[in-house]
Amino acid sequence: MSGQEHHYDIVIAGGGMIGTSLALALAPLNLRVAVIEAVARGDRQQPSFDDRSTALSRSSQRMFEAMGLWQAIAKSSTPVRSIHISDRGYFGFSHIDAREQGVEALGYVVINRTLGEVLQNAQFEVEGLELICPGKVGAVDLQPQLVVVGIEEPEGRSRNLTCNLLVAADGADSAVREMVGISASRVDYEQLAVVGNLKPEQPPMNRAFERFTDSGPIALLPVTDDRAAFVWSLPPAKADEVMRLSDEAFMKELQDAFGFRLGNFSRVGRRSTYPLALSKASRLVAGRCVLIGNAAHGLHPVAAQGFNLGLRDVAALSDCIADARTQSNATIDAGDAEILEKYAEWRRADQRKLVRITDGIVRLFGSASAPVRALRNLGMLGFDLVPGVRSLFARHMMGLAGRLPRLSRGVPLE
């Protein structure tokens, strides 16, 4: 094969939900794109496409609609029309309602595996998109005019690709980020998230719940068939303990912590755990490499913002590349420094804001201090009573605050 056949406009390292979303978002720009993914298609070990649930914000729903994917996703999604927030054992509580915000839904809950199938199937309809799977990036050589990417494939095979832009979408422990010399800070929350789904006695009726407890927050999200997906954040020892319980004993523990707002729990599904940490890259760009998704920022799931923040990375990067092509009216260099700096500047404020919000919530509601608990309960009452505060918070959670890329506003790139 010629060198030209090995050259791409963009190589995306990581074929999970964020990397795949970027490949699909770029489709209207007629670029030559390769996605490198280590886990073979259909392998249930793919962490992005497991049985966990993802809460899509309003801006994420708009984005998938603009990309022509929402109709397929919507079939298995559940709208969230209200969110109830409470602190176990204290009087303070709050709620956010879609009607008050003037929207049909605050967001939508979808099972990762279903969302993954839609995204993966859509890849095969994109001209100029190549999926290298299974394969992983083994080496990166950042050069002034291009990037040389070393690919490792099964049975010890290896080869080199070149590209104008390398995108690191390979998760919080990004190998590509390390290869290009971008450092990252990590704060271990010393918690594990216990996740799964169950059948409550009362249907959730499009209501989501965030319940703060002494051991950690519990999120219950409405999913299809009148079930509820749960995310229970616990200290590692407690998480290990509840994972060893029988289904009946586990539901009793969860019920004791959550309460009876949905009646008695029954028929819990398969449970799994994953560690919780805050990670932040020191910068988003190194030469012709750019970071998106968890490679740039990993958040606590307390406000269900991690994936949505990553999708806004995707939308902003796509927007910057599309704008450059429009202005030049010709073939563009996707790794041009001006494009990447524009992306980094655009994303900086949104990423910092969500890190502060989620980390602040975790620390505020994780404190056992009596004065802090009293203050936050008064704060939740004020959240409901002070004009404008709830709406502003809701807009941030829906991903509708600040300057939004076209896709996040529901506007197609072309």
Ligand SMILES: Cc1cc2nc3c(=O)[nH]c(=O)nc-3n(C[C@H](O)[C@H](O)[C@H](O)COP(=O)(O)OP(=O)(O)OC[C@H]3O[C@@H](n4cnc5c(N)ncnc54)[C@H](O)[C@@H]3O)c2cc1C
Contents of the next structure:
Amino acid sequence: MSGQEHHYDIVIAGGGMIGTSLALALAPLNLRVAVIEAVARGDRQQPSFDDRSTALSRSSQRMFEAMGLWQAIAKSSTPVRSIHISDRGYFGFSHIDAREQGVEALGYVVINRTLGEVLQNAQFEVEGLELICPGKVGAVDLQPQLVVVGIEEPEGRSRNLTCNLLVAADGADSAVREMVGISASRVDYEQLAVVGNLKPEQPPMNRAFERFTDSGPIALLPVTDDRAAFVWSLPPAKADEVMRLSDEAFMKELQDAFGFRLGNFSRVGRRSTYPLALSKASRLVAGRCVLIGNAAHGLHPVAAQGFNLGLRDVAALSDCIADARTQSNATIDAGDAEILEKYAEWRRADQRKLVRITDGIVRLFGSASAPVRALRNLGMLGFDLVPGVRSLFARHMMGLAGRLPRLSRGVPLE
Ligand SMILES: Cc1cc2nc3c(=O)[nH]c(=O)nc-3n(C[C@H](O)[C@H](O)[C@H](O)COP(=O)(O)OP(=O)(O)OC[C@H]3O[C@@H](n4cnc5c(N)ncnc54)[C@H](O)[C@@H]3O)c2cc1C
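How about the form predicted together with this ligand, since we already have the form predicted on its own?
Full assembly next; the chain just shown is listed first.
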């Protein structure tokens, strides 16, 4: 093989939800792209395409539509037409409604494994896209004109690739981020998310619920077959305790905390836990390497925004690369400093804002102090009574605020 055959325009480290989405978003640009994913397809240990459910925002739905993938995703997704937000034991509650916001749905819930099927299958249709899986990025050498990427494969094999641009999409504990010398801060929320799904007596009917309780927030999302997916954030000791309970005892605990808005719970599925932390990279670019998704920012799932925010990274990076190609009217260097700086500049405000909003919600609703509780009940009232506040919040949650890249507006790249 000649050296040329090992060279790519873009190498994406991490073929999870975000890395795979980027590979597909770039498809119309006819670039040579490789995705390196550490965990084999179909392996139950795959950390991204697992049993969790993800609430896709309006802008994420539009983006998949513009990429020609929405029809396949829609088949197994559930529209959310209203969100009910409440604080257990207190009077404040609020309600966001799709009709009031002038949209058909506030978002759509899809099971990660199902989304993974659609995205991973679509990769095989993309010309010029190579999937190296299982393969782990184990070394990175940033040079002025290219990047050398060392890959570790099964049975102790290893090889090097070169590329113009290396994209780190390898998650919150990104090894690539560290290899290129970008530091990250991490705040442990000292909570675990206990997730799973169950059958409520009353079908959720496209309603999502966010309930703040003394032990932590509970999100209940409508999923297919009239089931509901739950994300229950708890202090680690309490999470361990409920994980050890029988299904019956677990449902009783969850029911006590959530209440009977959907009647009695039954048929709870397999439960799993996720540690919750806020992580933030100190910058998004180092030489010819750029960070996207959780490698750039890992959020608490309380506002269901992590993947949606990461998809806007994908849309912005694809947009910057597409623009550069239109301007040069020929082959482009995807790792050109101007492209990467434009991307970083564009993403800064949105990332900061979402970090502030989710972290603020966790802290405000995580406090048991009486003055804070009074304040947040007033806040919920204000949220409902002050004109425009609810709509503004809804626009942020739907991913429709600020200057959006083409794909997030539903406009195909080419
Ligand atoms: C309980 C819970 C519920 C959530 N719900 C929502 C929601 O409703 N809406 C929402 O928008 N977000 C939600 N999120 C956030 C969302 O899951 C993440 O933002 C999203 O998974 C990030 O995707 P990613 O591809 O950046 O990272 P990851 O999902 O971590 O994927 C990283 C990938 O990189 C691979 N990898 C790692 N290291 C290497 C390496 N060295 N070489 C090659 N490959 C490597 C991994 O195997 C993995 O496939 C939730 C998160 C949690 C924990």
